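First, one chain by itself in structure tokens, the form predicted on its own.
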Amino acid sequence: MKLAVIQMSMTNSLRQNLEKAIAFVSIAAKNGANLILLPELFENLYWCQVQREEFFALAHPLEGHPFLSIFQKLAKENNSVLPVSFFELAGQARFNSLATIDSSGEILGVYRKSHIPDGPGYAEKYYFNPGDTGFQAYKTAVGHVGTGICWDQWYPESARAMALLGAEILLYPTAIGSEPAEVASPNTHVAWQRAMIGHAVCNAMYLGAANRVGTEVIHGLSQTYYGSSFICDYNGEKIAEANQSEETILYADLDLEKARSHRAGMGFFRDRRPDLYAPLLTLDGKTKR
């Protein structure tokens, strides 16, 4: 398997963003990638900086979606698997969602973001319902792929759940950048990478994260996205990494068979003790009786 992770900037034009995303995907496929990851909500600027009713109109249902069919066609033409982020409308609910498109062009399923942040610069609870799909791992043409979305990547429970569901590689489309003045740590990119590298090590599998770059201004608020997209192996070694400002495509050849052997040898999934993990099912750590 050859993984490509795309780091790109966005505008407030859906057409421009789609043209750029399609171009990047096409280049990645031409260079041999058969699993290609785009950033979170690449269809627009990251509107969650602010709380404005006008942005609810950006959501669309899965059926008849304005651009998912384009990527279905692209996946089939290029024989590539494409996890594609989109703002989903479902009845009266709205979700931060990800459709995993197989190399046949079929949508294997839709994952809805489980962990929804709510803080300065990331007011996602205003726009998104908490995901109701549970964590997902899809059997694709290139292997079992587990997909989380941005804030999910900070939670070891998310990664472990996807691994238990059969994932062999963890993917996280992302939109994260400089924090506003209300937050003590203005740049979290090092901790951001370390958290996910920990997931790769503790689940003994490859991992890729795709972030955006550039400064985006919405209704007078500004946020600069710090890139730093990367791919790491099952030992936590970074095998491809982008800088904090440039658009680029990262590539890595993944040896899933070697990772399977390593994972079995480490014994993490042999020595687990689910009978002792009841506190994880509570908010305060107290086992309910």
Given for the second form:
Protein chains: 2
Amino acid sequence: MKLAVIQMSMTNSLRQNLEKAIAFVSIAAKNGANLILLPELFENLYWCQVQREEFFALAHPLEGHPFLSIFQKLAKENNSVLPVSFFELAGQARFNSLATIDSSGEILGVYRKSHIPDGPGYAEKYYFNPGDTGFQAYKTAVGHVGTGICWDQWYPESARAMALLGAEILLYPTAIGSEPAEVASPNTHVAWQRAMIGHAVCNAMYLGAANRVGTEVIHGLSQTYYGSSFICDYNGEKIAEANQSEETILYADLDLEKARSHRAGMGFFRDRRPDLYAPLLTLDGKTKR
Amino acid sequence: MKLAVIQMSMTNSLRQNLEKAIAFVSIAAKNGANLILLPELFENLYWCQVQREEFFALAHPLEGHPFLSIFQKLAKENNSVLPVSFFELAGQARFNSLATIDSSGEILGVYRKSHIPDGPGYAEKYYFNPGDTGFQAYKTAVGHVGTGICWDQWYPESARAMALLGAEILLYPTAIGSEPAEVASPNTHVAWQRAMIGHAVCNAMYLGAANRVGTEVIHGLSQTYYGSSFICDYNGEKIAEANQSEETILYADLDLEKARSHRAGMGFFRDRRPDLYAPLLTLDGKTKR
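For comparison with the form predicted on its own, provide the form predicted together with a further copy of the same chain.
In what comes next, the whole complex appears, and the chain from above leads the way.
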């Protein structure tokens, strides 16, 4: 199977963004990819840079969603699995969600981002409820795919949970860039890759992350997204990597059978000790169960 | 505070190994280190390369242990915190244990290795019970120190648990080397570092690993330990690293206050979702609680 990871820039035009995303997916499929990852919330500029009521209107219910059906058609036409990020309205709640579309065009499920960041330039707690779906791994036509979303990628818990639920590939659509001047760590892109490379090693599986690029200005505030999208193997070796500024499609042939053999041989999942992991189910390390 | 990580080779002479370990610790302390990490089971060749009854005799109870008191005296004399690996006999059970000695000479606690490997050249399941202490973080004179042992270092669960229990530095005494010819992955040292670098990033804290070096022959079998001991910072940046063959002492000045500030700023521990982590407490992802 062949994984493609799309790194792209966005504008404030939904139409432009959709056209670009569709074009990239079509090219990737033409080049043989059957699992294609777009970045997080590619429908617009990363509006979480600011806190403005107007952006709540971007949320739509899964049923009758304005553009998910376009990608369902696209997935089917191209015989490709396509996880698609969208701003989900559900009753009075709003989620940073991901619909994983199988190559049949069917939506296999919706994952709602579990870990919601907050800080200068990343005001997600203003827009999104913390997800309530739990972690997900979907049995797609091309393999068992675990989908996290952006901030989830810093959490060993989400990677491990997806692996335990059967994932053999971990995918992370992302929107991350340089931090505003008031933040001490100016550019996190190296640490960002290291965290995920660690997940790939510890869970002995392939991993891909798709980030946006470009400088986006919203209401006078500016933020530059650092790309650095990549695909790594089950040893954490990067097998495809984008730079910090250009739109591109990354490709990698994944040998899931080889990964499976390596994973069993390493024995990580044989030697786990759930009987000792109770502190993980607390915030402060003090078991209250 | 200053961390020292000792990379050394061993012989089959307890006396030689002790003399060397003591000499290295003394040098490290003279050079200003007040937290000094020795490798795993430095008392002997890595006997888990083979399965032989004779090696069970190396296990001794904590009370009246043949060499722990020497290191208690050494820690006190040098005003240094000293985690010391030993083969522990406890009733009919045997553990791969680590006594963390405070700079007062007091043993703050014993951690028993939780994750026990098994495979060609690493027959630890033959010698050790899986540890029953749970993960540990000790409030030492120089900071809150979490201690894992070797195979634990591949497990995000142990790193996270130590962090949740208060650790601000993660330490791993280790015995790892090239895999025997029948194993597909010939040299894991890059992946080995990547796994721990991931823990350092995801838990936003300093980390050190002390490995052995040299080729050891036991009962005609030979294995070469790959060193590559290192210290990294809270961004996963290596700040000291040994090569694959030489004995050495690594040093790093750790700024725990800066790490604490970075850790809070990143927000990893603010956004955790223990309500969703139930799969982590299972072996197969199926929650039975």
